[in-house]
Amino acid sequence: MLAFIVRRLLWMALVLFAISVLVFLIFFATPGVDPARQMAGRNPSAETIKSIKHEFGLDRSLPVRYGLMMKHMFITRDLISYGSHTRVIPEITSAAPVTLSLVFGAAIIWIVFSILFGVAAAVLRGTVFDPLLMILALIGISIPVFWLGEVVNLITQSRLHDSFLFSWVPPLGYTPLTQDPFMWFKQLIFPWLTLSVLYIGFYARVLRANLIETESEDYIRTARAKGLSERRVLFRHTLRTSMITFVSLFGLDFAVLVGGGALLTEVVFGLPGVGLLTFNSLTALDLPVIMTTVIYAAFFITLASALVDLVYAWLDPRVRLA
Amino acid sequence: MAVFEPEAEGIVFDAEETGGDIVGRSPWALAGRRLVRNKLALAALALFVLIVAVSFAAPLYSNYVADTDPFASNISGTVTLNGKTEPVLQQGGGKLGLGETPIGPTWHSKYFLGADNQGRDVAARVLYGGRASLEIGIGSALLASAIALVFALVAGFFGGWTDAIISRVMDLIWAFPLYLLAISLATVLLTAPNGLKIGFIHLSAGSLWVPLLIIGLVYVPYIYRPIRGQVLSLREKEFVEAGIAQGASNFRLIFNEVLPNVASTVIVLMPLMIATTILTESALSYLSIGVQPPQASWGTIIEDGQSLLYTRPWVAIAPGIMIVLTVLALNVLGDGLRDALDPRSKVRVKG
């Protein structure tokens, strides 16, 4: 077991190290990409270029750029976007609250409906409120969630935000929870709402097939023969084995939207998180701003892959070999 | 578990149809039969090819129906309608009564949904955005099979160290995350200057192929997992080891003996790539690092609309209600081809 997580963790920085360094060479060593030129706004000349790749160790060679940012980012912390010439990591950590707040609002609602839906499908299958439920589920995948939110927008804030409905609905925008929790609240239900949307529909297909798979198991058989309710056979047996797939992606998923990944939510309610953060350094080639949420995502994403791994040999030691 | 071989389940399959008289019929026939059974996927599929002609014929509306140019300008032109005259771009038309409307839906030939910022027809560019949204998603949906495919083939065939090293590159590009990918190549490829030359080959910005590249290139790993493990099992199978006691070459067994196995998951999975690169690009287009103007996709639409919201939601909504139904009848048709082409699966629509 040791020398599993030892392999994983191991595995897990060369990740993060390749990420890094595929990122990097993108942004530079991409023919015809010059972020100096990006920076020094329209029409500049070959001595404001010069003078700003010298100012930003751009005129150095690429392995010892690469070295001096991990430096910056890493060991003095005192990395400088080449936007708004502030520190880097104090942006992330200010954007990071709010990516959260959004993240784990919507994860609570997603996992709720998504187990409520999944049992009453497969419970219910036979009944025409299966295939009803499985075709809702398919249309929450099948909708783009920056349009699903324009939508909800153009509802709550335009059409019927004069009826009681939703004439308590702030303008767009965030509130920090501690300064005021209720406001917090109030601007975040409906982003909550929107992002969960897509992982209902995902996760109640997942845990309906898992739920409907492990019914044929002998052991639930077993579970029915010696006598057990059907709804202690359903949540003390059937579903506890489906849930090791819905939790598994639940991990991945998880770190991929607090990593960044909640972006077009965060877009579409103008929410200042770190997706949006994330996509405005991208596209100002801002390279020290990206290199920093790129490597804050990655390490999300490879420590949350890791713990599913560990978690997965901890349950069935044949993993473990492979 | 009792393991069903797919003969003898087609055996059985049929043996209840007919009423005991079998007859030899191929896993392919058995799967079109189980198809055209399943009306829902019927149905998705009708409706996925009834929204790629409608979007295919987009000149057609444009030229004869609408009349207009989707991608020119028309902020002084006018619009008869019921023998009134009223201009494309209306002055003052927002709460405040400042700035400039355009025309809402008429629901007449002639911008049918209205005009978006520039007085353009919003029906016939949703129809044009269609055809370019289609053609990327397609596009790159079957690029990311091909490379896939190679790639499972060779390492799930050769095993070792090409395996290793293909798997181990696959597994990073996987633990990459995708938005990040997807969003990193488009911004670096849309801000070079001249567009990129790799050899021969020339690409400028605006191009159509720079969000197809991408977009099939961020989705191979997602479809080289599941048949590279396919393959590794296939290798083992003995059908496998007939061909090399036969003498033939590596070629031949990846050819004639691999890669018939491993079709119908390709098959299983093209829908639902389709329906998740459709979704990708008009998230890339959204975002205005995906499709460029002056060239339109129902992503770059719904951008356009944005602005709009409030005053002319239609704009935005139209190119969102055409991704959902093309999505959702992907995403269906997939469940059915899932059910009718893989008789192993555990779970199915009917038991």
Second form
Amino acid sequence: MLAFIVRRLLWMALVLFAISVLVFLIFFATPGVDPARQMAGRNPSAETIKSIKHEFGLDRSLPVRYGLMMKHMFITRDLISYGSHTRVIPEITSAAPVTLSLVFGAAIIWIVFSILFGVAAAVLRGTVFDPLLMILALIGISIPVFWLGEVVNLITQSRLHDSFLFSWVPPLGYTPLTQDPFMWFKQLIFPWLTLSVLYIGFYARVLRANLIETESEDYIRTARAKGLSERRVLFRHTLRTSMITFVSLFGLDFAVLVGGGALLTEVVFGLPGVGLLTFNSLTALDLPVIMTTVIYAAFFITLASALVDLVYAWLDPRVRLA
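Please could you give me the other form, the form predicted alone, since above is the form predicted together with its partner chain?
No partners, no molecules, just the chain.
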């Protein structure tokens, strides 16, 4: 198992290095792109551009420029945004807790309810509850996040805000957990629910299909033949094997959301997270911010992929030999 973990961590480091090189070449080595001119602001003088090129090593060879860029990004942490002319890393570190708070809360909700709905639909297969649960899941998958968020805001912030049901709902925005935990929770409860609806429906359908497929395996029939109870067969054997696909999907979806995929939810609920920061930098063509957020997203995706492999190895020991 230790050798398996070491291989996966080395592969993760190699992938991150390759992505950082590729992103650097796209943003800072493309013909016609002059980062120094963009960093210098409007109507810069030739001396100013020359000074910036020398300071950031933009007048040197590509390998040296790449090394200096990684140094400014991760060691000295003084990479400057073209738009706001502030340091990029502090911008991301201030936005990351917002996105992490949003995604972690939503992930807990969608994991719990998708497992409940998926297992219930599989166990109640052949009854009226099975298609009813799957119809509800399909509705959840079909509802756009931005539309659902706007409806939630319309109800909780406008139409019914003065009623006893929603009078406790605070204005849109974000309060740090360390500043006021209760306000943090109140401002995020509806964004959590909104973001999780899509994933509850999708994961419940995937889990139900895997549970039904696994029930026909030989080892499940063997477990029943040994006299194990249906509950033990379900939770000890059927569910554990069926969770492999579930874990794979969750790892990648979670990483994408942390990397900025929760943009629509952040915009609708006024949450200043990484998704909103990335969107603003794309509209302003702010290359340092774009490059840093891309590497930030790549880190979480590769980390999630490595963790998924480790969970695979725990759920199915045969994976460790791959």
